[in-house]
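The form predicted alone is given below as one chain in structure tokens.
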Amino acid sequence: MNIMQMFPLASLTSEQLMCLLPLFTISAGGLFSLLVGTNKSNGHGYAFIVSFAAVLYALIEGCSNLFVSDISLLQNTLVLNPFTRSLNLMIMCFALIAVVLTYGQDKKEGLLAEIYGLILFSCAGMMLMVSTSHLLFMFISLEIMSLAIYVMVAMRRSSRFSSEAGLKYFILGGLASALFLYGSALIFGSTGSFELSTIAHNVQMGQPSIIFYIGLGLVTVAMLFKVGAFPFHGWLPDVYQGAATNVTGYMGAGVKFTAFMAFAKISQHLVFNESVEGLHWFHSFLWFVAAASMIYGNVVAISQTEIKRMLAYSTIAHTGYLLLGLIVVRTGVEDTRSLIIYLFFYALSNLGVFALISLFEDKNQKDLNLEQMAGLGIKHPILGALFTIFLFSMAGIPLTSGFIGKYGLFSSAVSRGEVPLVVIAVLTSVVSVYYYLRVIVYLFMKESTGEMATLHRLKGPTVAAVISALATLQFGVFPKAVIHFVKMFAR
């Protein structure tokens, strides 16, 4: 079988035209914001106007398409329904905050003005990889994603630690993605499919070959690699701190959540399959993963002194929280509420807090200690209150979203009778309220004894802050319409 008869062409009709349009406006975007990014008078301008107008396009079109019949190309391998639809949406959004916090950072930190394109292209394949459970499709996806992210985490040139976080990500991501193509060759020359639902009805068929056992694993260990699992987190804490800080802040939310979405579609038809008593071990092994990544994650940031730094840990302890949402996914999309709700919640939060550090940090900067935030929260009394709002969300504090995030994924843990993974979540999550404390002190608490940090009034990474910030009491407080939203399409 060949590449063309795997995704035959065919003619798109109407209806199917409009619902891709979001995508294409995408892609559409990404190219002219390049091609407009190369005046020499104003490209960055230029190259913003033109990105933020194409994802907020596309987020209007994606709005219009969502109440439409489904749409499946290429004998189902691109599945266009309402719950991709809204995946799409969430995406475009980090994308749209993505592209705002951008704006300013990039003269700021020397980027080119090709980052906004290359947001865009990110975007692309994000919606590309929600969207199908072909597992080879996926990978394109993935690739799509991850090749424009790795240029953009080595984008500051003048700062060598731009370009070690650039090789750390690059060779961190290859191995997932070379991990992920033979996982899926081994899975196809066993099943006879890369699609996960044909793959899924072959095993229940008959007993799975040790070929198919090795493959899942390693399609297992390279989603582990993507999300930043623990032992797989790697370099991580490297990349965070190397990458400019609005690069940072997408990963953290776009590439998580896409890996995760992803992630739940492979565990839901493969991993959970109920019928097959092989798969039992995965359980187990993910079980420990979760409970490791909560343990090590919230531990280690305990000791950091940088903030960059000690949000890897953080976003490591985060990852063992939504890997407990994932265990309990078992079939249908609507186990995936939980987790959907958290990942959305997380990422407003984590494109919040990396915006207010951009506004902080020096030109090449690596990190931002807490001595140069002592005091900042007196000398700016609204930003600090911005971080305080955004570290008491991942902390999980009431009133905010990050709290109806852990609430309803551990109460869905509860339910699925998951509870010693749910205690240890829950006393791992006290643990993390010190060290996300500890920052609010330093802010509003301690005076400087050393060079406090100055700030940098950029208006791109301010917008995005204000945003999320509102976004995240708007959902703290009032949650009814996002819940209500997720549970409207995840059925």
Second form
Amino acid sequence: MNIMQMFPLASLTSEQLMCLLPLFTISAGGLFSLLVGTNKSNGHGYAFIVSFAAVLYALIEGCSNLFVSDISLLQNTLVLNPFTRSLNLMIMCFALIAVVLTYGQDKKEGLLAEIYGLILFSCAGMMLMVSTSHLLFMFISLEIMSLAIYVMVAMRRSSRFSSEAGLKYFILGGLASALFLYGSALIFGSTGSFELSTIAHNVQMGQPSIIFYIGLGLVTVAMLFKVGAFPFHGWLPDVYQGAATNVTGYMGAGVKFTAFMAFAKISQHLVFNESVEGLHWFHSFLWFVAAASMIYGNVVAISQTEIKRMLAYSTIAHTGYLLLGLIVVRTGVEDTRSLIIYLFFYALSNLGVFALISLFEDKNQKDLNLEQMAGLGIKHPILGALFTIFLFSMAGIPLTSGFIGKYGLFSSAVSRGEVPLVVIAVLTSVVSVYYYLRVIVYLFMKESTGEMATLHRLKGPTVAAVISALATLQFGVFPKAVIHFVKMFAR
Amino acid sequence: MTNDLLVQCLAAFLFTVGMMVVLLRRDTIMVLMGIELLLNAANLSLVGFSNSSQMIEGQMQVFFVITIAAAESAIGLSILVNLYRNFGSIKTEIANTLKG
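Could you please show the structure of the form predicted in complex with its partner chain, as a counterpart to the form predicted alone just displayed?
Now the full complex is given, and it begins with the chain already shown.
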């Protein structure tokens, strides 16, 4: 294969340009907001306006050409069809909420104006990552996303916790990326391609060598690192606690969504390729990781007294539920429906709950203790009610969107015969109700003993929390719209 | 032993060494160098595979990986500077304020 075949130097057609426009807008908006962020008097404000406008414009642009014909660039390296475009839309929604959430919070925590640009850059990386099925392009977009996130985590520069969290995330994230790269190199060596469907085809043709299995194992471990499943979760609680709260919310939503969609793509092509011998080991491995994540996350979360750390452990449990959804993704994109719905609803309530926490935290505070939250719901009834909605949604209580997500995920797993794992999932989510409700008990039914957390009246986080709460309730009571939308594009 | 196999063995050896450095060393500069070594071991493996199978794809990708490794080390060093400002040292064991 020569170089002209690989990168045909033809220019893009106008149709292709239209489809890539959201991506261009996000990247250019990120650069431009870095530029205006240097303004001495009102850098934060300008950067906010530019990045907000860029994401909003990209979102409208993405909506308007959602169902135009499929586009594939660089020999199927970057595929833009209704499915990937809709995933991009969801990611842009998270980025939009994250930009709003950062406004106000940035000055309180002493974050630089560059944070808006970084949110947009990581959003571009996420959009590329869900649109590709080329292993090395996936690596590059994973790095575009992660490098921006490392900086965002370490951005509270005067806080010890933040720099420690940045260091831990950087070292373990770098290790995971290197594992991914070496794994894809080994897969390339044994099958002669980076393209997932070609790899799957070549694997079916001839019996794969041991190098293929080693490579696949390394890639799987790297993805489990990125999603934060049980044996590879070490970084997750520390990073959630040390990062500024708005960054935590964005990470929990965007990175998790992206990593899971990429992981589902890899696993459905390579791991659950039923015509290949020896891959049932990977199935059992993922089965145990899912069960262990659910049990470990929920049991450890019970004993936590700080809310961000508790939510971090509950995230590990949610990763377990999502791995259960991932195991049943076998052929085509239809199977990913329940996974996408769960991730979308989870991400929304995640953004909302961290927006509320950021309202009550002081500058450079490590975490919000449960004792400090006692009686807050009585003092601020509306914020208390919002808190309750998000926690109910995460626990999966009806009339909130979390219930719909969990119901869809578990029922699709049961219909594929994963009954034992679903039993574990249901039992552990009963456990999870205990620690979610305990926060609500502290908010409304405990008298304040020590000092109570003070409310910082910040516009951005309040707006973000209200939007997320409205979405959580709306999709919880009338879930039909989202389910219908997902059914329309995931086919 | 053929040349191709030799290259792959060297890559695997370098990857193992890099992994040991990342996991065992207590000095963050060394950890950073370990991550670079991991990425370069993967590069070597890619070049070796694309040489043995006569496909240019793998060699092309190495350029992208080198660029990313440079960006990653820049970010790593800036995180180290920030760590030194807050803790007064860059040993990994001093960064242990987050527990639970």
